[in-house]
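Just the one chain here, laid out as structure tokens, in the form predicted alone.
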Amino acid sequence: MRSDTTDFPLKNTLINNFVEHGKDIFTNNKESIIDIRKQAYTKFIEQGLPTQKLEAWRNTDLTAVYNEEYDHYYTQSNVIKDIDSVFQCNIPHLNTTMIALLNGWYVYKDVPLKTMADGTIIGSLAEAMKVYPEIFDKYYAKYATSKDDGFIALNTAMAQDGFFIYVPDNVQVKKPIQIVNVIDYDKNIFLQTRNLIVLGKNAELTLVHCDDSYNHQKCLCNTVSEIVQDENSYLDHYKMQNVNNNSTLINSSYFYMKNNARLTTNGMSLNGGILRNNNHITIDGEGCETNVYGLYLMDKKQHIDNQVFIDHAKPNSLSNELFKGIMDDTASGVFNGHVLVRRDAQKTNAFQRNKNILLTDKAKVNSKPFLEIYADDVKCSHGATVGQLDTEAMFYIRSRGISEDSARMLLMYAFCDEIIQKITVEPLKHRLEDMVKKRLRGELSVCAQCVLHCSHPEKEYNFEIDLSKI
């Protein structure tokens, strides 16, 4: 289905910018990449920007976003040499190899692309295009195709930089790699970033991907990531989103898995005006295992849209989805989980769950778990719940002498904790525990006598709550 071809001001600006800045967009690009860009641009003109006339966008309205005016970064005005000058990670004891983008461009001290002691290559995608064409050409634009979506086509046509990570065969990267997309601009800005991450055979990587903003300017960030896992590889992937209420993030991640590859991806959405997360996972091998988790805490007029598509193309694989959300005020959410089991994908196990708590009668969630099965020897299930805090659980906690506000806090935190406990990086898990407590206390349920005591991290509290009642 084609997108609506309405001529929004943003679309017209993008068309004019592509013509005006075409020379900048094509700078240092090979002919093959220029061809890919031109084809994607043609596809974008045909598709336009996604609107609610498309089924996949029916519950997410971006009309107001499209009518804004934005600055566009087609050339990097200056190179920031010191990452610490633009970003300070506030996760104690999180020992990572950190690389960053500032307003869509790679930040580096010495070189834009470096090879680590174990052979892992990390750095700027724009630089990798020139230095490692054999890797780049093999994988770039092979999984996120322009026909999928107007935003994918736009990104393929106009993206200038992003992250590049290549883990060679048989390399287990000991230290997590943290990639940070920082937005700090004094005007409204529209960013196109593109990431390419490749794991070789038997490779292992822990990847922490953070989106942060440092002001209250409006931004539209369109990020596309292609993540390729060769045989027997393992990726532990985290996506952290904490941006201002004027931000719109369109995040599209395309995972491709070969035989016996294992993937765990966990998305934590704590703040943002409009968040759209597209997870497209192709299981093109036997013996694969995929776990997709998500937690979203929305309030005020915030909106989140989680789209998950898992394509079981080969037999004997497992996929498991669990998404949880708490919605307050007039916040809105969408969960669309689509599992496709192809005819030859026998012995597939696929499970979907989406659970939501609405704290007001004006908050809402549209949940649509969906199974499309063409094989006959499978185990698949799906389910969704949308409700309020359990009154019996509230009564049970309050009967122990806990106030109503604190009881609500405990139930909400216990509801979130199932997702938080899936995090295997201990410092990250402890920090997320603290952030979720503060988010719930400060935005969703304020109580000066809260039993969680978020301001005193040295004190630990253990609550034994029957999660089946929530």
Second form
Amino acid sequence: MRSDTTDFPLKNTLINNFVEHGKDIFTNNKESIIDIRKQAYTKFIEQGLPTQKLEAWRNTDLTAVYNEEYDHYYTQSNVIKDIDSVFQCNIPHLNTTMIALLNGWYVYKDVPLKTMADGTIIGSLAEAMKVYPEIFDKYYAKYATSKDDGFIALNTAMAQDGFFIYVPDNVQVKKPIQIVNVIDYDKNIFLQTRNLIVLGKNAELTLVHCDDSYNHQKCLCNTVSEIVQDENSYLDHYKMQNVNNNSTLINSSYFYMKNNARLTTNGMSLNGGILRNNNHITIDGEGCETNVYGLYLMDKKQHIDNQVFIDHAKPNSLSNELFKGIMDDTASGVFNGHVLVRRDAQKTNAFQRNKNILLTDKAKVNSKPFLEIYADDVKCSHGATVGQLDTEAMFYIRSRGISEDSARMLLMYAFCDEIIQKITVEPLKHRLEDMVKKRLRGELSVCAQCVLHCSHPEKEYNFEIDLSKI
Amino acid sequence: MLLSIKNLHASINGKEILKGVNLEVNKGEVHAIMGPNGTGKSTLASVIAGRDVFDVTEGSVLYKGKNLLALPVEARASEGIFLGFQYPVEIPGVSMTNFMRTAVNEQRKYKGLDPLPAGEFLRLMEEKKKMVEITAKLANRSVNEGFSGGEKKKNEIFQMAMLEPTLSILDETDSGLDIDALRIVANGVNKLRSPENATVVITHYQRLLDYIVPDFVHVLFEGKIVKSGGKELALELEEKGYEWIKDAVI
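I've shown you the form predicted alone. Could you give me the structure of the form predicted in complex with its partner chain?
Complete assembly follows, chain above in first position.
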């Protein structure tokens, strides 16, 4: 059932839109950015939308998604009707600096870009492009290169807004920054957002990034983030995905690390139609440490595809990957972990693990951990398991009087707990414990505090945003 | 009569392991089941507890006058049956506290009782820990994860103390224990003995029976109980070996 053509009508629509809406897309862009867009546009025409013919897309079929019709827009006013419709994310005791994107656009009350007391700059990417051209000349589109697939080129050519965070040298940002990315539109929508995060030398940041949707509408969201970490910086990054079953998220994150930089990125995929996460990590320094974690809980016809590429370009660094998933009903999953250890990257430690539990005969996972090693003095390991709930453990638990359902819950939760325990932000950890339990019980959609209410579309929700936080 | 097993046949993957077991246990009694490896001792324990990999092909098991074989595993536990595992299972991510609280409260629910309040539950845990001489902090550790062989067996007796069963079946509880751990485990079992409950101890060495003194000793051989007697039978077996039974039976 593989498509032999990349010439979907969607591709042509996008190509035409670039020409027709060029004036909007290029609004306030410097020549250098316009050049980058044009080059990416040419590249996209050549690459098209990725299909299963590409090795990296072999197990994820987007044909049906491409064949949908979407609204496209290139000015903010068309899609932001009511800024108050962005909700206030309610994580008890989590004191964050909150910023919000609504349908791909940065929303704000007073200023689109602000400098915090500690010097950290937070705000709209579109605005930052205008105000800080020197930062964009140095970092923008330098890491998310168009060689990977058409989505990257497409995003570089056409994405207009997203969030921008710049932490100057020696600044340790005290409060976590929370990004709430909300999709709330009454028709099918095609969204592209672009994010840039730069951490200076010795900078430290905790970032919680939530993707949520408010209704049942179909959406195809192509997000590209570039995250640059200078020497000895520390980033604690969380990505929460909890969108409706008609949503397709293509989420590509490009991390670039210099000497002694430390990164933990933890992706929690709780709900979504098709979720594709590309984590591309370039370790271009010595003494770096990177942890890449993921947890996915999929059911019905949902599909999750996690791609991790870690490029060890320099010696003496550590990378550690752990992805765990539970698949129910006819859900399907993909894990492709690729660790490249270059010739110079001696004394590299690289570990890769992917564990899956299939609850039904029809759920499936394609797991491919892969090490490519050109250095001779390294310590690397990889492993993948796909199995059912442990029947010995089930019997043991039930023999103490615990019902079969409760025993399953205990075991499934225990399986997830290993990832949840990696969360260092306590209120967030407790929140996730709660959400994962609810998800496993099939109750997530009725959670009063959760934005996801796809099983109750008739229920009216009033979302409040605390504008003082923006 | 607490437990009455008649002509019990059970098989796994078509292979018959139990070939007509008869056994009667009354409240207040301690029974020991002995026999060489591979004769069906653990299978008997598993079938009573409700392990579904075994097919019961013939015979009956009555417990408190009810047909035990018709009950699911967890209902048997709530009715008062406890299996002390030969190889306790490690369950990473499930804390002992969470495990025991769930077990105690699900058993209470079965009996129509309200859940135990948290404070009361924790006091109960402390009390039972002392009873089985567990000094290590259990509460936040995952069930059996990283426990030594001795700790795992003590943990079985601790769970037995928490759940206060009517019929305990201890499967090779002595295997892998040094003499100190053996004494502690046996003391725990003895403290839990009462005229209202019964214990079935499965072992193949007489050693355990110096500490847990049985009222009856049965020898299980090739899927059947071939000889029963008082505690002196264990000593005779120890002295003459299982060859003696084989010769006597064949």
